[in-house]
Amino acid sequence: MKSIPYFFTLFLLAVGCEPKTMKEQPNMIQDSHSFSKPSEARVTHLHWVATIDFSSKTITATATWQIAAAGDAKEIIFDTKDLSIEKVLLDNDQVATYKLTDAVPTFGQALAVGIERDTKTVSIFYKTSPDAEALQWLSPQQTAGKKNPFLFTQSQAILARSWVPCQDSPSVRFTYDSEVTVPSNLLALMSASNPKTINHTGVYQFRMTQPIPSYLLALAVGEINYQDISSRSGVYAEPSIVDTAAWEFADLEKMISGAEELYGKYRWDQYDVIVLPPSFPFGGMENPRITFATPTILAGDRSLTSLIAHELAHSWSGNLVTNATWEDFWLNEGFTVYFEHRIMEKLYGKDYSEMLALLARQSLDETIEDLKTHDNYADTKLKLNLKGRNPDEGVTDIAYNKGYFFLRSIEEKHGREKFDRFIKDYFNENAFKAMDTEGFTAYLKNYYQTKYSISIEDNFLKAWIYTEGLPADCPQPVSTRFEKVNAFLQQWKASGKLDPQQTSTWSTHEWLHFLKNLPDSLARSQMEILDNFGHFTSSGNAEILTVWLTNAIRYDYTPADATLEHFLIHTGRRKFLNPLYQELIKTPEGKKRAKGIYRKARPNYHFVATNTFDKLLN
């Protein structure tokens, strides 16, 4: 399908002008993970007001839509889990006829509201669940001060409509402003215009100019300080951490430039990262103007900062260009990894980046086999089948890796120079829009014919984007580092010697490719040898210990046993849970210790954790 050409009109909505009727507009793309009908009726602007209680974990809010609908729409439907609705008005003051469908698993309900011709406002009164999916609470023990509770959101992927009525679908964006009260001891944050101060009273304003998917939209509240890195970026954290923060993100302005220098100007006006608290699930989460991160990207040498590349490459790859449906995944992820990599090598160097990329390979190759061994073969595809089904199940490196491979091995066929100009060309004619695979092949094939005279194959898009595993001619990354990686591999292996100097030198990268290729028996001895050498089961990096720790479950290296429980329960990011957790399941005994470790561990999780635990460990 054709990208929806509507920023226009959503900005003229955002200042109160007259809506366009529906039949001015193209027809919106269906969502199977939404009951939203948007090319019958949809959003437009959000005004969000809501107050914050952390004593009943719940937020009462009015979401006050603006609409564009066709002539002879009756209703507009919104998505909904879980919310308690009070009452639904039309343009502020005429009381509107609704209905709630009963409950789908996953989807939760449609919110079906009788609108009339000339309807220009919805007002849903309503109050979120205490256990709303996409909101964290967090008491003041599972803070880093102890001292005040914290609140954040992940809406991504369908887990917006948990906390806000709304057109859950990323095709569907939306300009938004709030007002937003919380405790007079804590600041509030969201995806918009931020305050960088404590306001006493509580109350806090926000705008977002730039028109958003529901998936982006955010919101944190605790005792958060701020610290500024450049004139448009800067760090938030709690303030025990805030100036380590601000150190390990100390070239994010660099970032900033060398991404506009590759891609066009950033359009978000603000860059800024609030460290979060352990319990968030992901590594980090894009939302406009303010990235969400985990703590475990603090590693004190800056060496895992390609997170934040990653991140911020989204201002681009996802926030301005977004996949239409979850099951055009890939072209956010593919995108952004590629893009993320990119920024790595301007910054410090090619061989830095491609030991990112030869790290991606290797893992992607884990997934594909893992995927394969369980029956899920089809999910290798760019392209996914999820209709019916959890969208958070296509969040594999399949997306992010295998879309990298892509759009890395279009670059080396026909030229780097090329395709930079094509990336660029692609963000700036489809800014703001929604893009699905379809549309993005023939937006491929006929930029690659008209500009340069070259013709993409179908059997290659084929092979690539709608065929399981790897095509035969996937690029591979070649890193001097590692290779000098494998020869101490091969060094140790041959004389069972462990030379630290040879490895004073070492990244976390090249730690892990030398983890990632450790014998495929090693006996309790050589762990201890390892250990006393590495001092893994101490490390504070929170990539390394995960990678030794599913070895020390492997090879029943006990001494690590109480480092394993601790991080399993004070760790909720899904990437580094996911490998301990399979790999203790894989013996009855380790799947005892794993339920046990489980239980404690399961308060200090994310939903997006535990919906992904709960299965595997029930």
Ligand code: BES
Second form
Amino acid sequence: MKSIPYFFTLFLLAVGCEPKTMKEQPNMIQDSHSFSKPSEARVTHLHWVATIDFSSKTITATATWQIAAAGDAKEIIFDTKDLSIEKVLLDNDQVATYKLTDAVPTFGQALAVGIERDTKTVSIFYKTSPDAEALQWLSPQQTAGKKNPFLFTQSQAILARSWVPCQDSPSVRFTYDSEVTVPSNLLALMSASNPKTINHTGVYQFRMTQPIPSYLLALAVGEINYQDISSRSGVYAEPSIVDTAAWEFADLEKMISGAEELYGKYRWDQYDVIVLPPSFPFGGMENPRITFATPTILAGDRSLTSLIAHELAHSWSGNLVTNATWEDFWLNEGFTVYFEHRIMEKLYGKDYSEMLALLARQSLDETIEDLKTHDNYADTKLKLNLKGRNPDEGVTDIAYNKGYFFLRSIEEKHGREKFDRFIKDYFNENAFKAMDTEGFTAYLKNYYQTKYSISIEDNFLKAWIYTEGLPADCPQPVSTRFEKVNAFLQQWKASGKLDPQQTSTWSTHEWLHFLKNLPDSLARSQMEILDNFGHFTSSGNAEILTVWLTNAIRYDYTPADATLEHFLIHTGRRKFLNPLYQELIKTPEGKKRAKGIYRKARPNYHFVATNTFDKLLN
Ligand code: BES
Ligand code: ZN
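Could you drop in the structure for the form predicted in complex with the ligand? We only have the form predicted alone so far.
Let us now look at the entire complex, which starts with that chain.
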């Protein structure tokens, strides 16, 4: 284990990272998902020195936090999960007293460190557990190259505490720098300034000069290459994938400049994407400067790049203006879906973005129905009640798509120009701050009143934010391209005709709309006809495959069995796994089959996925 070089600490002090006073961060909101009490003592900067050990699947590290505390604060509290703490020092050389509370499921343990009036830094020497929930250690077999292991983190929502002791609340921001030692044949990347090539010493330095919340801490280690797309953007991936990825994301710079034209300058310098191995449990994760992405967006035809627009949009909504608590999660995701659709509209036209909007509306209606029938109707409010619950339970279409339609309805009510000016100012004035739902509505009302003399009615806000379901005047997107799909479906139902000429120009989205709107019941013979027509079972597009395979399970279309099993074992993205396992468990035989497949697939999944499916399948 290394300790922090003294000269480096002096350097940090010299460049102005000295502890700040408490009053500089006025908007402190109590977050029920963190043990920390940032209004009494909070962190301002992290210096992280770590060694990554693949053989023991552990990280041995020292986290040195610069702190700011109220004059009478006797302790500072950190969140930890499954960390073994070796020792804690104050100001580099003074042994600190500390206590760890008993472990609470999901939330972990509070680490309370005694501090003094003039304490400037707290250094925590610790080691992670091989089961650390944020970390996924992949064997060479689980990578594309098959030669080297791979490690990646997933910190959102409250998993950062399993690899860095931190004040794990989205309302607490800090800058960081780090020194990470990895096997010398591997490259390390963080949500910070990144190397573009391997340096063969295995030691990498990182610096994140913009303050971020802990859920945006990220690390990836593996055999990784880089390819530029523009002077400020590019793609990282395993060597065999990097060219494919660069081709798929060719429009990356256009997306960044398009986003800037909409809502202001990109404030994080560099924007890269890393394409991870297939077990990555999400589609994308907006780690600052380096979006983490699933390889399932490499469709080969650039048809799934709205996901990149989404993660890029988080550079404003989420990473600049951050949900204060996970109960305000819609502020991150609803804004981001809105922004994502605007980027796609700007680049590819309204025809295109309205397809996305209609898919979003359909999926939202299904989610609301589903939550209603499962006695979770309260979770259809935008403002969530997640006290004592895993914030992961708030990750539904409500935050994303109800959030999106709420914002879109403000746009439609009072005009796009006004709304765009509002959003731009909202991002600028609240940059690098936390925002809760109430802060947002106050800002919105005040802005429209003072700038436009328009009063935004409380009833309107109440109906969207604090009421279940959807207001009757929820925007209904109209997609001319999907109307053609509807006509094609009608024609099939009426005459059995499936003319490939009519579908030759269809994008992934049209195929998705087609597959999601098939007749309510299909005979095996009809499934066969469809498969011969669209070759769905052999589709390389994971979005299409998921919808198709759900139908295959429902209608007992056995020719897709092998594909289904292979897909479930080799894909870790929860959004795809979920509908398939859900469909399987609807029958007793299906449930047996699901359990059998899950037993084989589970070792490939990240904690985020096993945590969901253990409950479903054990
Ligand atoms: N920030 C989310 C992923 C996330 C949310 C991780 C909550 C952990 C907790 C990310 O921006 C996201 O929304 N990803 C989506 C893709 C998007 C296009 C809807 C996903 O992974 O499917
Ligand atoms: Zn998102």
